[in-house]
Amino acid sequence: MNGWTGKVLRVNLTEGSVAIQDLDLETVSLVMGGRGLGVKILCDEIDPKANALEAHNKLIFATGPLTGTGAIASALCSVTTKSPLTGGIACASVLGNFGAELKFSGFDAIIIEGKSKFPVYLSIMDDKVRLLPALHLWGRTTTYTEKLIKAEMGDLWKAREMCIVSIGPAGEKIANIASLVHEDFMAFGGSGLGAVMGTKNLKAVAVRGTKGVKVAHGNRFLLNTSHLLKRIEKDPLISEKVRNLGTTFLVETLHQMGFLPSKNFQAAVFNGIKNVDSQALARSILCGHRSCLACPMACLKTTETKKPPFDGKGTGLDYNTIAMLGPNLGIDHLLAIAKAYYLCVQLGIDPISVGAAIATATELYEKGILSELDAGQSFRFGKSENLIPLINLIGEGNGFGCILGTGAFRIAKDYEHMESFMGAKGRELPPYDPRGIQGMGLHFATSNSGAYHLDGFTVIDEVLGIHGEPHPLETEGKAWKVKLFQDLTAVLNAMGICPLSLMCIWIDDMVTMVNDVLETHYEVDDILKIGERIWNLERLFNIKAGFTGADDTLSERLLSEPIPDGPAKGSILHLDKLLPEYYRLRGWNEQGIPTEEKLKDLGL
């Protein structure tokens, strides 16, 4: 079967059983695989109103048809569930080699349901699938968990080829901001997936496979991929910036434009920017470059801090982490930021969520709303010495760490000051000020996963100008652009391609790759329609979960308070202008509900 193994693994943790099912080819013709397959299964099998942290919620790991084929940037494995952070659908991405290894083991997807009575981990070694005791792993960091699981194999060479996704102590403590970790870096788009695994008593999923993936037109696929690689090699953004600095070059880029938030989006000028930008990182702690399977961008950077108490080493320190744990907290201490990131990985906590939670608490403290008695300590922007102890508290689930672990939205809600929460649908904003980047603002407001950047990353055009001159402050054409990027990213995830690849490839490249693998005859419009179908399925899930058009908004500060300083001073998000046009282009009514005509057109 071209591009697919044709098998889905269903794991019932309550019964301790596993079953192998055939892949539904009618489903993949509608929504492809990966994110699309995960969303379709979740919509079909759980009640959207169900509690995300109860046994009937499901966790779906799904690969796309390009995963494991060697197609450009095709390392992605989507993970779909109902989010405890937002109460809506959550679609995260595991990169590295996990997705390919899952495909090589003979499975396109894993459906995990129920709850184990005691801690277990799922071991998949080709056709040998087992649920193994994990009590000895419970309480361990993610890195140590991976080491112990690999040691249990006995064969060190085979262990090197094993790929593991695990949770840390934060997931075990059911922190809403707990994430998944693979090979010492975070899964993208967390939304509390670590808490879902934790509540199921599932510590890890370990996979090793020795099979292959069949490609319909192998020679043509290799030739087209080779041509594409040569084109990417000549791309200055990739060769000069991304390969050398990862996404950290965005620190200075966005700060220079006035779109990098500081002090919980209360400012856009950060005086310590030179201490935390990409050049500071390159001079001091950058020590290596790493790529996911089949990706020519090598955007993952390895860093090492040797000075105690900040000593440590890790992979994946990127723009989002530096901005959220640095300027957003008023911190310009790069070693402290790096150490905080390493700790987030070990404990299994999403660093964007951590930065937002601490920023919200700090704003509340500085305004006299949160007391030192309640918090057990003082909070101040710029106080780097607080960062590491607070992250430890979250991982341990102790003291005020329990409150921080619920996320920024619940902190603001509990203290009855929602103006301090910067986000949408219960999920915190990543560090792209929507008052300046109009398309991103509309995307954040309408994203099915809450304020998540990578499922509609218009920064590629609005800031980097990949497809023409960037015009971030303009509203004209932005509703169309947001819909395009949202649909495109949905089908990218469904194919198994990383969304950051949009920095160097475009729709026609994807069409060529998937047709070579599947022996299909897709056109660009066909591919985009699959993405639109996935986006609307997610929307329908959220509507059934209780969301309405009133939730397509952002925090009041971002709608009524202009950027106070910097190059974009005075800018405001014009959501009132953008949202009606977006609904119209989507084929939704004025309440943001897909019309019957649109659903019929999409086969839904």
Contents of the next structure:
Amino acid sequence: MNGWTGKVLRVNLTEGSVAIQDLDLETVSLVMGGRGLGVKILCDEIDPKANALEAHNKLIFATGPLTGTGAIASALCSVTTKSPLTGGIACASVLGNFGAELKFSGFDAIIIEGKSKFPVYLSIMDDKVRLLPALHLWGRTTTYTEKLIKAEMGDLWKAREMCIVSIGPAGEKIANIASLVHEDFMAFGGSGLGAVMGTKNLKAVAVRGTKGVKVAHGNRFLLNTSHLLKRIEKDPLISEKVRNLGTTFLVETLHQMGFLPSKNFQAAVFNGIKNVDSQALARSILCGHRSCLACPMACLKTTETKKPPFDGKGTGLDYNTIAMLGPNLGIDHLLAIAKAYYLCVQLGIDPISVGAAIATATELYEKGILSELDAGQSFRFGKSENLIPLINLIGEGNGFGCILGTGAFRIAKDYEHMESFMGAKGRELPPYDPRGIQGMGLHFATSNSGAYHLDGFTVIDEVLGIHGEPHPLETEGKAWKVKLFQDLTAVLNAMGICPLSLMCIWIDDMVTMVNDVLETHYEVDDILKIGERIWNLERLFNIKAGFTGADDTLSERLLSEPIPDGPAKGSILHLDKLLPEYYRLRGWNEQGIPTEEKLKDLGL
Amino acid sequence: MERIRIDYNKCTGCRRCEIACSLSHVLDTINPRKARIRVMKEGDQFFPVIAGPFTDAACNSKGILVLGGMVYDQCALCRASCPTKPTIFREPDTDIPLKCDFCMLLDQPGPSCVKWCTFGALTLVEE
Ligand code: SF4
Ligand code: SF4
Ligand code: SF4
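For the form predicted together with its partner chain instead of the form predicted on its own, what are the coordinates?
Expanding to the full complex; the earlier chain stays at the top.
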């Protein structure tokens, strides 16, 4: 079968059993694969109201038809589940080489259900699928876990080819903000998924395969991709910025525009910005560039810090991490930020969420709501000494770390000061001030997985201006743009392509790639429709889980207080104007519920 | 004579070369295990290795290699499809050793791996 292997693995952890089933081709024609397949399976098989941290919840690793084919950035494997953070759907993107290796092992997806009595890890070596004991891996850091599993392989050369996704100690301790790690860098948007894996007592998934993926028009695919690569190489955004600096150049770009949040969104001007921007990074700790499979962008940066106590090395320090652990905590110490990031990777904690949790706690402390007695220590914006011990505490699940690990939303709720939580649907806001970037604001409010940027990353258009001039503050046409980006990203995830690739490819390129591989005759509209279908399916899941249109909103501060200072001073998010237009474009009623006609039109 | 020059410092580990090589030998399947170029990761550094023939006599330097203070496994950087590496540079179904045949990418001149390496780690040089 072109693009697919045609097999899905179903693993029942309660019974310790493994079954192989055929890929449902009807589902695939409706929602493609990846995230689409994941949400479809969840909708069919679990009760959206059930507790995310119980055995009933399932975890779906799903690749898309392009994963592993060499199409631009075709490295993605989606992991879909019901999130403990929001109570709605959540989808993480594992990049690197994992998705491709899963395909090469002969499976398009893995459905993980139930709960094991003791720690196990799943090992897939081509057709040999086994659940192996993982007591010796329990409590280990993610890097060490990968090493130990590889050592168990016996064969040194096969071990080199193994790809492993694991959780760290934070996931084992069921911290709400725990994430997944693969090849020493974080899965994107994985906040909460580590906890789900932890409750299932599943420490890791390891794969190695020797089979291939079929493509329909090998010749055409080789040629078309070569042309695309030539174009991308010449793109200044990619060749000058992303390849050299990853996404970290956004630190200065967004700060200049006044959209980089500081001190838990209480300011937009950060004095120490020069110490944490991409120039500082390039000068001091940047030491290499890394790509996920078949990606021409190489946005992953390897950094090395030499000065104790911040010494360490790691991959994947990006804009989000720097902004959330830096300016949003008032910290301008790049080495401390880098070290904190390495720790997050080792312990398996999502860096965006951890930044937000500490920011919320700090605000509560500074306002006198959280006492030193409760927290076991003092907090202050700008205090970098705190950062590393706090992250360690979360990993250990000790003392106040236990509370921080539940995420910013629950901390604010526990202390009955919701104004200190910045986010939507219980998920923390990534560092893009929605009061400035209007499209991003609307996206955060409406996103199915809570405030998660990559599901509709309009920054590419609004701030980087890849389709013309940047226009962040405008509201005209934004609802349409947001819908377009959301649908496009959904279908990219479903194809198995990294969402950041929207920086260098667009819909027509996606259509060409998918048609070359699958021998289909998709047109632009068909592709967008698949995206829309996925978005609506996710929406329906959330509605069944108890969300309503009233949840399409953001934290109080982001709606009522304008940006206090900086170049964008005074701007607010015009959600009241954008949201009705967005609902109308989506074909939803005023309460944000998809109408019968819309669902019929989408074939749901 | 033309030769492929490898610049390790430019390699990002994207494995596009592996995919291109496998696709240009079996035109309907992508399988990096059938590629005649493999990207080895040692620490944070990637080393593309192009498969060559194995002769007992040439293999006199097994061991470790120290470069710039880092220790590397020399077998990982060696291009021979040799018995020490039973799964590398071998056709997975038949166990036949694989060697680079300096393929052509369709009607365009130049080997596939070089064509698809967008980072300039692989270049064609005249010697
Ligand atoms: S853009 Fe970055 S994260 Fe995405 S596939 Fe490429 S290197 Fe990986
Ligand atoms: S020259 Fe051709 S055969 Fe040799 S490694 Fe490159 S792609 Fe493979
Ligand atoms: S294509 Fe080039 S950059 Fe990518 S892994 Fe191969 S040699 Fe390295």
